[in-house]
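Just one chain follows, in the form predicted alone, and it is written as structure tokens.
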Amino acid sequence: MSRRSDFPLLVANPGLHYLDSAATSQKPSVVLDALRNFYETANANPHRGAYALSVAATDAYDGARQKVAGFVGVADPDCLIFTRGTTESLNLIATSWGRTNLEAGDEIIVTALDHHANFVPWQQLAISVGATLRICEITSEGRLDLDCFAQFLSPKTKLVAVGHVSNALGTINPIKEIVAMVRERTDAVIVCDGAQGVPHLRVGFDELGVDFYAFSGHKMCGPMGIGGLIGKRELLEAMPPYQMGGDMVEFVYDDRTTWNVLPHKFEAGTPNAADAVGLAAAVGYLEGIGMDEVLRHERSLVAEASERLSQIEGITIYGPPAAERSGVVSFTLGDVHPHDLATILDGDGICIRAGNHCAQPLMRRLDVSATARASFYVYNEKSDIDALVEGVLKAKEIFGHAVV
């Protein structure tokens, strides 16, 4: 399955091998068309005007919420809050729920696999309120150490933050198993970073059992600047607003203000209606492929890339077996710095990510400063693997003294 022809940027650049979809995905024509169509036919401020154009904008925005909510498996669309993306969603929880509910002596569990966006907010929250941060370790294959996790759970545990899929290794965490462990031992709130989950897996929030789930649109063929936070209604209704402004209020008196209902309470100001419409178009595009097929296609590419790269002397591949990962291959080439490797590859039109992938705690546990990461999506094909392998071999020849 190759969908390259659906993506204008890739069509316009036939020699480009884009292997950085874990950072951001390319956008199909249907998403670009949806954005343009909104601005050409329905551009007005939603929820504010009684005139027909504003009603059209409102209908488009509300319809987008319904579409996206169905895709992520939340039956109550009002429990889907549109945000700028995963990072804002997680900070919203840390600020609104965390500062209201956590205090000195409480414990927060995060993991050594987590992206900084699902690590630093909880670290800083713990520091500010006097809570204790527990970091669940990983196994030698880059999986969560569930024995370590179980040992940390106690009546003091008030919040558990875990990623659905590791952006650096592609590890898919057993969220339902983790939820069962937490529910058996504590009444902690469970936060799931789904930035790498929603683009690659079939996600059903209502079935998953977590309390909050955050995701970004730009990693799933949608526009940058739009994403979502899904939360259980009872938690969202009890939380104070994250930002103040228009549309999130009910009544404003001289001495007090009351808040609007969900989801408006957490969507202050003019909403990002066009990008919400674009995200709904991205959802439609992925539904047309089928999420099971998305994952199957990615894993077939990851398996072949892993096998071929592993045959190159000096290559080390990190993470669990390809059959247990999403579309990520993270590797190093001897003592060649990943930035140097990425520069050589870029000269041949091969785009990979090099660095710590916003996961410095993980890099320390892998005992590396950085890795090279090739990440695959629906538009990638065997020719991209061919180019990657040829590029790595070229780099190996250039930096031969550094490859042991």
Contents of the next structure:
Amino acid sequence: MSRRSDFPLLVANPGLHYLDSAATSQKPSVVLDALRNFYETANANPHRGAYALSVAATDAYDGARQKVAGFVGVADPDCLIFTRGTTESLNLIATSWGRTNLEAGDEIIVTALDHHANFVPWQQLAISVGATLRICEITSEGRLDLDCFAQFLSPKTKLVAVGHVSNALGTINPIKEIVAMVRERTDAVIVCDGAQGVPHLRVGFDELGVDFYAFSGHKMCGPMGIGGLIGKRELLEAMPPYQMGGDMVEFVYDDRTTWNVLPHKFEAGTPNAADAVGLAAAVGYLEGIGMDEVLRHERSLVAEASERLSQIEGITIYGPPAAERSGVVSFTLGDVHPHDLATILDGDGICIRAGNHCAQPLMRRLDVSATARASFYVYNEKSDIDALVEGVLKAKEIFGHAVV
Amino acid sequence: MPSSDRSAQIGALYQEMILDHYRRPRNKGELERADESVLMKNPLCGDEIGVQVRFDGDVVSDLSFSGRGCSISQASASMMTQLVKGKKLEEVEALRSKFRDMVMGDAQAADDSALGSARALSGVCKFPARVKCALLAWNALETALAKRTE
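Return the structure block for the form predicted in complex with its partner chain; the form predicted alone was the one displayed.
First the chain shown before, then all remaining chains and molecules of the complex.
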């Protein structure tokens, strides 16, 4: 059954093969309608007005939080902070929790598999407080090297930052196993980057066992500019605010201020209510499909794409076997640079990503400057794979027989 | 968006001459007794190009390039070295300016035989995302010349 018809951009461009959902997903009508409906029926500043319209805006915003919290498996919706997305969520933790709790001599563990957004904030935090950054290496198959990880764990470890799913390779990390290792050996706080987790997997924050979990709405059929940070209540309550302004305060005296309760303490200024409502609609859309079906659908496409691409001479596919990845196929074609490949594919309406995927530490370890990445989502179909394979063959032909 | 126009533009971009310079780059490697050396990187794609230049008075007497990247950046660097070797600084600057105009879409510049084989890169103007690739080596050269006159 085709889901393309749910996505106006894809309907308007029948020849388009959108294979860059790991960068951002397309948006279904239900999400676009929800945005428009909010602005047409409930637009006012939430939490402010003593009039019915503002109450409607507040209800819509609060309702969105409950809907999204249910989807990511956090029983206490006040522990879900709306942010601009994963990047802001991770920076919030690094700034608010990190600068309050870390000091010289402490250790932070990050991984070579992670996106810059889950690497650079910790690197810079370590530099600024004099902590040591430990980088967990990867295996030749693009999995986290858990032996390396175990060696880094010590009483000095104060923070562990790990991605749920690699955006560059699609590797799904064993978060529960990692949590167990960390808890057994340290009191470290565990941060999980779920930007590529929530769109593709059934995520349950409370059972996952991490302390913080960050995600973005725009990769899961939601609008750009909205995402979330989930944290354990005791940690969030002990943290200082990240930004100051309206809504996040309780009493403002001339010489001091007290903070509002969760989640408002971390949501300074007018909240992004419309996009939160859009995100809740995206959650409804994904629930309608079912997250088990989302993953099954992606896996079948990734398996077929990997199989067919691997039959082309000169193709190298990176990462673990297809059955262990989410919806990503990261590859190179001989000496054809990924950017050239992307340009040639673009000529046939095939959108892939080429570059370092915001993962330069990973690219260095794979010893490539860039890869081509095709990523799949709920609206992709077999015809997208057909186009991809044809496009790659065409690139091979343009670059001639001497693909080495 | 896909169309037969786009397909033709792809064909115009990836001409034999460009692929030839990509596969068999001219003046690639270390330059002995270089007066100036500049390394330029494009963080978006990881491409990097180093340009080394030797001067004889106000003439670029020899130059070479190094680095790795896509066919457009590598071919452009290779063609550039052929084009500017032995030219006076003011001529090099004029060529740089003309090349820049060409990849930005100036049809007159694309017709100018002064650009020699580098005219094969005129098709880049149809691919805004790739203009930077074509200009990387020229930007490195510009920086090298600026360092020289400092």
